[in-house]
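The chain below stands alone and is given in structure tokens; this is the form predicted on its own.
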Amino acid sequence: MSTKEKKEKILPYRLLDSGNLKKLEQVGPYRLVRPALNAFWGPTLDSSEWESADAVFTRDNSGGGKWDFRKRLPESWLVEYAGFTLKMKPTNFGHLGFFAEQYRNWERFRTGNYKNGLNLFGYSGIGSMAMAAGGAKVCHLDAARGMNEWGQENVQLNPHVPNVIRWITDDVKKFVNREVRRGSLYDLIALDPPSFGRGSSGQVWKIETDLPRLLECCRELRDPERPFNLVLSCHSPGFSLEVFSRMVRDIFGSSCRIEGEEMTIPESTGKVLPAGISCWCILD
């Protein structure tokens, strides 16, 4: 990042309306839209606030896309978002290094009181600098190379996040099986997975038949001599609360308490922008 953009005004992410299946959203001082695939509704801003983007990501049927630059933006900028300072940069997937719907996920991770944190699919990082900033020690896992070396990018924007996150790149369910073999103990652990990816060696994710062993896998990690917190949060068609609850019970026990929410982004509106599930699973 150049001298001038760290010393240039670092302005927050909004939501600014959403709707026909597209958000509107100003991501420090440009506004983008993107697909929101959830958003039957109309609209609720005038058509010109949605015509004053400054790109559009548009999906194609393959899963990805491409964007139209409707003016010149650097390749990255920063942004605030949920107490951190964030690298944006529009990928060829239309995402931009975060999801702002896990923003009360990364408040709890920031207040649990938690020793030791694992963060799976963890993308660029920000669940691992909230779980750090809350003074864990922190595993993070992602299969790409290059979304870890984005997290600790993040991490050196924020010199309030302790230096104590440890970077993987490898396989989850690879990784986890070694965990569990070297006796490894977690208080907390996030998942985010997707509905199907690829490991760092191209290994094949598919979430309705590698979940359940993951989660076992979880169970095995769990330290017994606190309190254990997990959350599983995801954005897959057929997964919802009550699916996730069942699993999550079947697997660690009646005793497990669950907590539950469908995840949403505050709109400038007033409204919100559901945007996914998010499911704890807390044995005290």
Ligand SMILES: C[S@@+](CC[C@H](N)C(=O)[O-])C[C@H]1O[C@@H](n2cnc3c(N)ncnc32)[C@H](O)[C@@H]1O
The other form holds:
Amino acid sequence: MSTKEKKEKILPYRLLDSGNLKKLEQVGPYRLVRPALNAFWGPTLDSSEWESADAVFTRDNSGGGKWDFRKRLPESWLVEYAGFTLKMKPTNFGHLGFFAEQYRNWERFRTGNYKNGLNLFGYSGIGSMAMAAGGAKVCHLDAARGMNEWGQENVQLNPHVPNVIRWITDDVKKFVNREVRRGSLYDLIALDPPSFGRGSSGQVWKIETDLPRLLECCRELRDPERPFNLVLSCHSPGFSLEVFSRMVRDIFGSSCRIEGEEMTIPESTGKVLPAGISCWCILD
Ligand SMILES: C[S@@+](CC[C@H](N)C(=O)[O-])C[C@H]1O[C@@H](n2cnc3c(N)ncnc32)[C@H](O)[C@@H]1O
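Just the form predicted on its own so far, so send over the form predicted together with the ligand.
What follows is the entire complex, opening with the chain shown before.
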């Protein structure tokens, strides 16, 4: 391999360790420490591994936080993860532009033989890319224009992803109601709602009050001619797998098959870091 090729080699993302409410991640060439609010155990690796981090993000009481850069990091860089090349960028909220725990959902999107996928709260587009890579036509919805632009950059980095994604910047409730009126139909709908969010014109999203109506709209968007899959994932307190199962059955009927799991990120230590829940609702 030439020096140039070596330089251009894109390195993977790996979760190295977790503990003391933090996680240690190797994000391509950079080692980061970020909060992991359920890591109630002690770290597995030696403290020298943690001390070698290039940047540490700590939360403050306002819900935000700050990065302490111990080395000069580029504004953004690329990593390999779950079969995709992804743009990483440390944000003011301590995010990097992807949720590693979603990898099993992405694999199902890629291999499930779907025709029309809808990705709500689509963030940086990895779920949408997985749907497109699996052969579906995709509608990606997020309130933040910047996230949709990030998603389009991710697509550019992955030439194997067909150019079939429609990028919509809008409020989720407004958009989905419009889709119902238009008679749009999907056989795969993914939703990863935050606890609280803002639509593109400042509309308030609150998971406790808004999720039931959103799921009712999703029911209207079901393509009756095909098997239907809806996947609901979240990290919000109070939303357990049983809560999701009951809500989904209430809306989609008792014949819907539920496949729920706690999402996790595998660690290099051989252990896993739990990170939210994911609930598939399947109507054959
Ligand atoms: C991927 S979800 C949250 C992921 C993860 N479950 C969590 O709790 O952090 C966040 C995305 O939802 C989008 N979002 C928030 N409120 C929205 C709304 N009302 N309409 C559309 N998208 C919204 C945000 O722009 C963001 O990209």
